[in-house]
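Only one chain comes next, encoded as structure tokens, the form predicted on its own.
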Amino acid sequence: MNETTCSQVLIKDCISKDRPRLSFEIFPPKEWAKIEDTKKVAKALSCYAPSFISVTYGAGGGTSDYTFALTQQIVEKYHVPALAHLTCVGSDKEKVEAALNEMQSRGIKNILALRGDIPANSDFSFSKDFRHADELMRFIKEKGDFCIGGACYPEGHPESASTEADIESLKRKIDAGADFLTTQMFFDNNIFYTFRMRMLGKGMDIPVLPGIMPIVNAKSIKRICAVNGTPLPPRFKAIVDRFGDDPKAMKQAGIAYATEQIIDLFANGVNHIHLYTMNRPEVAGAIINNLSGILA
């Protein structure tokens, strides 16, 4: 795929392909001095021919310059479609419009529009302009011809009052112009299948990308699950209990567990899966190797 073709690719078209594919998420550094390290991560991941790579966005645009620069480089230098995140936290209409103008100038056509979370011990807040992701999506739609993705939570958003409230929130995102959704990480595929059926039961037939995070470090599990409100199934808890004190074994077990999740999703007709790489291309590479026959 050449640069011109790649820059014109919309994520909604990438995920419509009728064969198993993976996409990746990376995060930019907090300091420009470390941008080269993240570029190396992006280059390494690009070698695995993902359908696209998404780049996260710090609260209030704290890493926006890095996000947009990385997204542009992934498209222009590595010839992989890319998706830039954009959040409500710390953003008003003026800031978002400036960000959209910059994205357009860089040829960025794909945006993951998120509410975002306010970092602990920070002065960030939600402005009156954007308190929810659907408000941000509507504004983006007004300002340009972007492909817009949104987030969803198979186990329910931690702040949702009920399952019904969570589904209504998703409906508002779709009505606001979301072209696809990507799930928060989960460790039990049955939760995803139930969530998808619940959406379809409400008439929401929009592409939903399962988000899979390989857990290869036992120390990170409690923090990640606490932040995202994601419970660990007994089967995965057993893996942590058995291998958590052995970093090498835990890494191998975490890769195997994520691989098994992905294979099960593919086997049940899910053709596109988004991998939260945590900027570890060697982990993504190990999973790709495990799936070499399936992704061929």
Second form
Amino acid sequence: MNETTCSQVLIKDCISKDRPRLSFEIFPPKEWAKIEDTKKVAKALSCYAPSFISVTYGAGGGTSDYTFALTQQIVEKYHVPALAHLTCVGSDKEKVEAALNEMQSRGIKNILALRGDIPANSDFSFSKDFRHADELMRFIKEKGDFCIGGACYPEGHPESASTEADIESLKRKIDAGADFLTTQMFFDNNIFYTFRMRMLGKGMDIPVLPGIMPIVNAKSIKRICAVNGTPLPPRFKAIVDRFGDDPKAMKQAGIAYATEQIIDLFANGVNHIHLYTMNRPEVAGAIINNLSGILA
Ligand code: FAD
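For comparison with the form predicted on its own, please write out the form predicted together with ligand FAD.
Starting with the chain above, the whole complex follows.
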């Protein structure tokens, strides 16, 4: 894809409907000095011809400052469609409008609109303008012609009182104009299948991209599960218990587990999966290699 074609691509149009495809998530660095390293990550991932790459906003260890520059770079230099994340927690309309203006000036058309996690400090209070992602989505819709995605949680969002409340929140996102959803990571595909059925039962039929995170490091798993409230199924826990202290073995087992999850999703009719790469192109590459016949 060349730069002009690529910059016009809306994520809703490149979500695969007919054959297995992957997209990737990366996070920007904390300091500008490390931006070249992150660009190398993006470049290496682009070589696998993902349908798009998404760039987080102040999540996964990176800052929000370089999200838009990196998103623009992916489109212009590596010719891959890109999606910029944007959060609104603690932000007001003025700040969000400035972010949208910057995105427009950089040619960014795709936004994953999120609330963001509530900061741990006890003096935090919501801004008068945004409490939830659906409000951000409505504001973005008013301000420009963006393709908008949202987050969803097959296991339920940690703050949600019930599955029913969570589904209601999703309905609000769809009513606010979400074009597609990407899931929080999960390690048990049955949870995703049940969630999808529940959505369809409520008439919510927009594309949902399952988010798969290959866990290749035992230390990170406890932190990630604690933050996201994602439970570890016994089968995966056994892997961590057995191989957690052996980095090489853990990496191999984590890649194999993610590969199996992806194959099962494809086998059950899912065509598009979003891979949380944690900025590790070699891990994404190993998975793609395992799927070479399936993705061909
Ligand atoms: P919301 O949709 O606002 O939901 C938050 C909670 O409020 C939920 O419990 C929901 O059920 C409830 N709720 C929603 N609307 C209402 C309402 N109107 N009334 C009452 N309750 C309501 N975080 C980052 O900081 N940067 C990132 O780049 C980032 N990327 C992510 C990508 C994906 C795919 C996912 C799944 C998450 C990502 N996150 C990121 C984390 C996300 O910001 C947190 O999970 C956050 O806690 C919730 O964000 P949300 O957009 O789902 O919020």
